[in-house]
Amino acid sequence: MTIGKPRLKADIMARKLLLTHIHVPGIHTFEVYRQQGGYRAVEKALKTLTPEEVVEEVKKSGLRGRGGAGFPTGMKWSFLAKPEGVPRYLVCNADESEPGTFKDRYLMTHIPHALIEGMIVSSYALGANTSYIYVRGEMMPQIRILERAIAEAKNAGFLGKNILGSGYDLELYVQPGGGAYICGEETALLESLEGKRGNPRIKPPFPAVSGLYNCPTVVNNVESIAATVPIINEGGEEYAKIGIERSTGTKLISASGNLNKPGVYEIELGLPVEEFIYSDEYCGGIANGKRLKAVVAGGSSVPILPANLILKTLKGESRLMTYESLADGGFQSGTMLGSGGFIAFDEDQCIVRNTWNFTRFYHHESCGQCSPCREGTGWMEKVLHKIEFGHGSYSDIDLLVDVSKKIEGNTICPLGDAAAWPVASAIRHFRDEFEWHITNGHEAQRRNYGLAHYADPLEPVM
């Protein structure tokens, strides 16, 4: 296989669970969503299942958090403390600030009732009578869409007091965020939701014990919550049959960069990365007849991989769109599925400039609470600026590696890791491009390093 080969044709149309009715006119309205089978999961859960049985179905499904961490959702729910007389809360994390990730915004825009239905089912399972959807402040159109959808659901008796005569009560609110990346971290989100500055909390205690207003709280991603709807409709065991290994179900992927068909795709986990990039069913290959140079597979915070490592593992096996396969080889030769923000770079793109751009973002978005992150992100931005604009030295490359190690694992929240991993992986896999920038500073201002050897097939390591 060569990376510039003709596009593949997918053998089987992928099964869709969340975007099945995405193109149905008016699917954003309650009436049309209901006509397409919407809110059946609410009826099934409230009329035939106990909260514990709903949790058990989610456990059986193998659903893992779709926001980036990939922690088993049902297990997370089971950790929720249940002290007598203390309210519990479900908070939906719709902050979606990871560069390269836009799937949740897409879902909220086009099928808001899928999220509303998932919130009702999940809140019932957790025993929450008040729940919140925390939306990134810049997403005002989506906030208005969700508010209308909530009003429609409430008018139809699916929210409020005694839903469907079940005796279960639920009030659901949309809360605009302040537009800070750090508020995607669950405890910073809770601080912001309480009206405070969005700084991450020291854990423990974890939100499952002391979260919103010091009460037991579960924070889940938009896609994770929406996925509970097909799980309840079809059953956890049926959902688990989709995908492979511990990567079950479908996943929304935000595909961007130098692709013929960027957009949001729902894939069955286990799809080969090569097929996702090159098949006409998905991204349709690299734009303008160029060749693939590199991929960021899960949003800006995950390690970048050169073309020859994103398509195959070091063992020579096809790389799959799963949590396990993308991580194969650890950070030496693997990456992470993360939030599903899939960014493709063609042969004309500059890895140094891209790394500098990512680092500028993390420096700007650091809350400043932890010294390694506050100071380290700024140092990395300045050093990368030097290299990109022709003023760097070879020692700067080692300095970047050293600073990234000082940040990683030494902060309260994962933002430090998110800032360190792109820099460390870019140098690990593209060090010769960094060195070329230093040796040819003036030339690097006129042209990019090019494809070099990054697409060359690798000898399998057994």
Second form
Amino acid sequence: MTIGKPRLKADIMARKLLLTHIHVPGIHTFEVYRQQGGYRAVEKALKTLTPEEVVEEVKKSGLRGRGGAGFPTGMKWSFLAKPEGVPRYLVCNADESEPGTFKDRYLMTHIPHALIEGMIVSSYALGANTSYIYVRGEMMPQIRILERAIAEAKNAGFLGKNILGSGYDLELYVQPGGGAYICGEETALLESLEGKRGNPRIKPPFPAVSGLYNCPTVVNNVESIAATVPIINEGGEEYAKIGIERSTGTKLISASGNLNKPGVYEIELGLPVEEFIYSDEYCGGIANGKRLKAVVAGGSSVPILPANLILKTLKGESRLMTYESLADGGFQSGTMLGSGGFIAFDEDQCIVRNTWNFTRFYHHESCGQCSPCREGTGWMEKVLHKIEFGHGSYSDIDLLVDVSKKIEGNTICPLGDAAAWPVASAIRHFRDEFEWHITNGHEAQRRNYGLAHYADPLEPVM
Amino acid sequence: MADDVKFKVNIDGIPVEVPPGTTILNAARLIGGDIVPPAMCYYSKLQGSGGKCRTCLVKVSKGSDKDPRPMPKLVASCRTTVMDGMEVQNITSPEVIEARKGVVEMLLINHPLDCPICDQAGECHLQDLGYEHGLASTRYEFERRTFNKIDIGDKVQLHMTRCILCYRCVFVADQLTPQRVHGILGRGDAAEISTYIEKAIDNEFSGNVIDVCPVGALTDKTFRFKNRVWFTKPVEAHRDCPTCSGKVTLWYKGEEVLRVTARKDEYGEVEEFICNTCRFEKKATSDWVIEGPREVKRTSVISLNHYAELNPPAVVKKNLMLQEANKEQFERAKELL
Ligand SMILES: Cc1cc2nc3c(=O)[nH]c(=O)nc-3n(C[C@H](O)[C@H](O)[C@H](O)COP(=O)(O)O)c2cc1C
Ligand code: SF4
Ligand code: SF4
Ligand code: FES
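What would the structure be for the form predicted together with the partner chain, given that what you showed me was the form predicted alone?
What follows is the whole complex; the chain from before opens it.
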């Protein structure tokens, strides 16, 4: 059924590392979190490991960044420049604004101490004495929750001077975000954190060399940082045993759209997509007895795939929830795990409308620094609007593909690519539906195209 | 030893040696000619500028001698420094030419194209860019974005509709003037240059925003609509100025100085920033020590009616009446200078 190393026993409940105690009443408080074994990782790291050994464990774990790009966290940490007499910073990216992604918010709301504990362990590993959690400005309740958690941890001696008598000092601050999706891009985030307009910086220099206030800086996603807690508790090698190949550990998936049970799930990487959608342990199938038409597997920026390609790769293998399997087939027939924002579309959803909606978002959120993104996103939105409302022509479809190509790869930050991919992939896989909007402009205002052939099994290509 | 280390770079097949830390764009400028990428936002005198417009994209086909792998994407040549042994393709790469065409198109889709009533016409970098690298027609069919005109003080007008958001004027405000009151509001294609509630930039060097602006978004109110630049004659002049270098270009129409600007090099960058007194207040020939006519590129429209030498075209050579008229014109032109 699966490629690579199949999960050992499909019948035992999948392992949870981050959300193990999510249902314990009061787990958001320091007291209950500690009773459940919280802050063991801080004790272990500060008392028995050197910072280098912590980095080593994270490297061994194979943990890859959970913010979207999937860059190996241990490697990122080892790139951090360490000049004498210059402070280093750890900044947690909690700006989570990608449509379809809401896992960080869930984690911060319900188990804030998992993030605080991870921040202490990670800051220790990097030698940072001041660290920041940059939280999306709209998440005011979470900001208060985190501030309370920090106060609790400080009271208990896990923050501040000379933590647990180890000689290590750490101050942790929460910074409300500037109110734009672009502030989630790591260098725009640093600008914003410095109190400036959140424009992405031109790289190089990379933050590892010159980040916050021109000092070496690591920016990591909430989930990446929280994952260091089980890694330190159980050891990097244990963590790496979960998952398949270079997709190790567990991943939080924000499931939304036409599912019976939308929500945040912690999965072991390697779970078949089909099982994730249809099993009762996870999403419980498509809502209202409808059929699945398409999936955006990793947040709005990743290519959309029709039902047949999301369940099976072109080679006919079962598609798995891993970085590699989701990307199998490249842009032609694959997608990406991204930030784990899993959006399911049933047969009643209109792909053209959805593409227009996503593009509207990117148009609205472009910072406007570079010409292809500033102008191209607005252009695509206008053309998509025209098609969606029945005034399009065939040449508009080719125009969209061309404009998306002119944006992709030619911009300062990846937002340009993120705006281009959804358009290019929707046209690639759902061209008939776009054409139908053109030939049947009037009808398209009254009804949707429907499922068509998008769930039909494909002949495997060897 | 470090001082005389040079990196060998090859751009479009032409080798050049430059000190470490040089950008690809500046290495190309050392070579000169067709292989120099166009730059709409980079400005060597403004720290941190560049990287935004994306017109200077090039392909790095070989990273360096040490690591010969090509770079995965096109890079902004103005913000990418060279490595020893690097090989770069600009006009020899179809991919670069295609991408650049795309960038030019993007810069133009919301541009008003009101050149017939724009003061910048004739010395506008966007015109040159569109002419050299763009398409002849547009594929954009929607309403173009517009903004209201704003006065930035009594001498400068901002016509945001024409702005390409190169950020040069923002860097001028940041770097030449002590209190920054000039920045960017809004996001994406709604972003606009603003002094926040139209507050004047009250500073002796604020007029330089006009010179750095590659398009007609920031114009000199003392010159607006007075004349087309190609009817005016640029003359180099200087004065003993207590505030700036006093080195300027005077733009004459007849005997009248219509405007004063800083002197610009072949890439349109000013040689030295000038103060507002020189720019706006000194408009009499007697204020200045005239150095001589400014050289204008033959290809520039400003060279129209400028005769450096009497070298009449074939049709004039054959016709006595035209010859006389031509000589007369030439004399008149010389007199004016
Ligand atoms: C437009 C844009 C928005 C982003 N938003 C977020 C975000 O909200 N949260 C996040 O963790 N990463 C976001 N990223 C990715 C970050 O730039 C960065 O790669 C990430 O925070 C690194 O953390 P990780 O290595 O732990 O994944 C965004 C990237 C882009 C281009
Ligand atoms: S790609 Fe878009 S969001 Fe990113 S820097 Fe350029 S204009 Fe800004
Ligand atoms: S007003 Fe001119 S200088 Fe300023 S950003 Fe716009 S185009 Fe550039
Ligand atoms: S000149 Fe290089 S990006 Fe504008």
